[in-house]
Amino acid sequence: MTVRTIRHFAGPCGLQKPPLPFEPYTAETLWDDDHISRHMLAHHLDTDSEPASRPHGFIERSARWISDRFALDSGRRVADLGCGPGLYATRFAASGAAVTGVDFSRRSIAFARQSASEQGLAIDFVRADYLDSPLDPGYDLVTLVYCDLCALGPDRRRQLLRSCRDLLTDDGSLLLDVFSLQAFAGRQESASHGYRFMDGFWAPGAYWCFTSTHMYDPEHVVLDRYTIVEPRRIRRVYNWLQYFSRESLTAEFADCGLRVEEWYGNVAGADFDEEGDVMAVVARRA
């Protein structure tokens, strides 16, 4: 690789111009990708990491509080939506619940499998896309936790609400977690680039990584994109986060068919907090 196309990756013409919000989607590249995948389940798996999963101390107390909360020790039926490897079904289905897991990344749910069957643990497991459900209705709970939904853009938005609606029972309830707008404001743009970035994150060989993070102020969006060049090909990992407020956030469920019922400061049951980054809600059929 040439020092020019370096430059060329580094300068207006490679990096400065943002795409409109939500246009490119590589969620899959992301999740999916055989060498990216590997590394994601890691971070997963990894007690104190936060790229993937909440540090598990977090999520061992906010399993318990959504256990408590939603008396998953009745059998409720649950389904766990991003379940990754399985971190919060496997502690729902410990509880009594009859849980089901949807996560697209093979190697995420391949994991849940084994490690949900070492524990004797019976959970449905299916490798899916969330936004295109093959379950059936009928679940007393619905989860989508660590801000999932603030990936998606307005039209994938509305596509997943409305599916976690049909889901539910006439008084099963949804619980999910986004980030506000106190977050957004902590936020600023920036470029950076590294070569094998993040400890060969990105490809298994030799590779530069141009890092951009573009803020959308009107739409309270935020794409961080990654250029991963390497000797033979080039692409981009587009990694989106909307912002909400609690106005913009109830008028979208609404849209939807759901009806906002409780504000929480995160999905572990703390007090809901004005200035927080996080901002959870329980919700129901409207």
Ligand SMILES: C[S@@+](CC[C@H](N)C(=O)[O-])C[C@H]1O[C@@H](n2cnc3c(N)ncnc32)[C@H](O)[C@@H]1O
Contents of the next structure:
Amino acid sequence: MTVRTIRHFAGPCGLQKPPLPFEPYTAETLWDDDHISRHMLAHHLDTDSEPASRPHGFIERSARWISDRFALDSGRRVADLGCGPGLYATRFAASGAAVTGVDFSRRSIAFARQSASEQGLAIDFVRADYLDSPLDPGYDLVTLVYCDLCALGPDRRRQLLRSCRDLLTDDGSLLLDVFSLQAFAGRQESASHGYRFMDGFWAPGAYWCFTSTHMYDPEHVVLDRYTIVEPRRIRRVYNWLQYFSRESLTAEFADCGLRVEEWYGNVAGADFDEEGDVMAVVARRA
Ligand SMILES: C[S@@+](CC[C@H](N)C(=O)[O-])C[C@H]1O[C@@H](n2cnc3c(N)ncnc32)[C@H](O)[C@@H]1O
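With the form predicted on its own already on screen, would you show the form predicted in complex with this ligand?
Full complex below, order starting with the chain above.
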């Protein structure tokens, strides 16, 4: 795999200099800013769009596989971390599980509560940062779906994985997916800009957005950086992604007291594929 790194390319006056991997953490702006979260929710609910949740056809298959694989119909306790507007949580509850959903997006949690109530489903939706360990232990299954682990730096990943382990019953399972090195090889550095870039996604009024993608090798990290310039405000959003090999993921889990027991090609139970962009794992307490 050949990847060109521009870690030390600073551009004119250092303006383009990328930060150290995972140094600024702006996930809350991306998911909980009042304006941006409105667009994110629209993406979650669009049946075919991919930026926030996977296409709903996949979610349907995936939730069915998870329900069967973990026998959720027998009232198992499930914690869905980063549940968004509850697309998985409502399906788990409909199949008989006792579900808690955690997300720090006010707008997503409000939607999830409303949607569960309309469907007559009793789900505990908690608005919290999952890095703050907001739940008590005792879950048969903890899910973290759509490669959320990849958005965190090593310290936050360790914090989250340890708190997932602590949530599990003795024979409970953690299910999550991550991007693979194959997906990293498919990324490219780039830069672009535009007026009201992404159709007004980043701010309600006039703005320019300057975006650049930076690759960090050998860390296997990619940064998509967005600089949003409004008349009275300049903001930067850093979208980090860590890409994993089987070995690196296994080692991180072991360091957090977790043993990977099953490998899949996705969270819908596809066979593991060495060439695939995504890997999904089932882990238990070591
Ligand atoms: C890529 S979306 C996936 C949503 C959902 N799992 C799905 O597949 O439909 C990531 C979700 O995680 C939430 N999230 C990201 N970081 C979080 C954190 N530190 N604490 C709580 N929620 C977080 C976001 O608000 C967003 O709803």
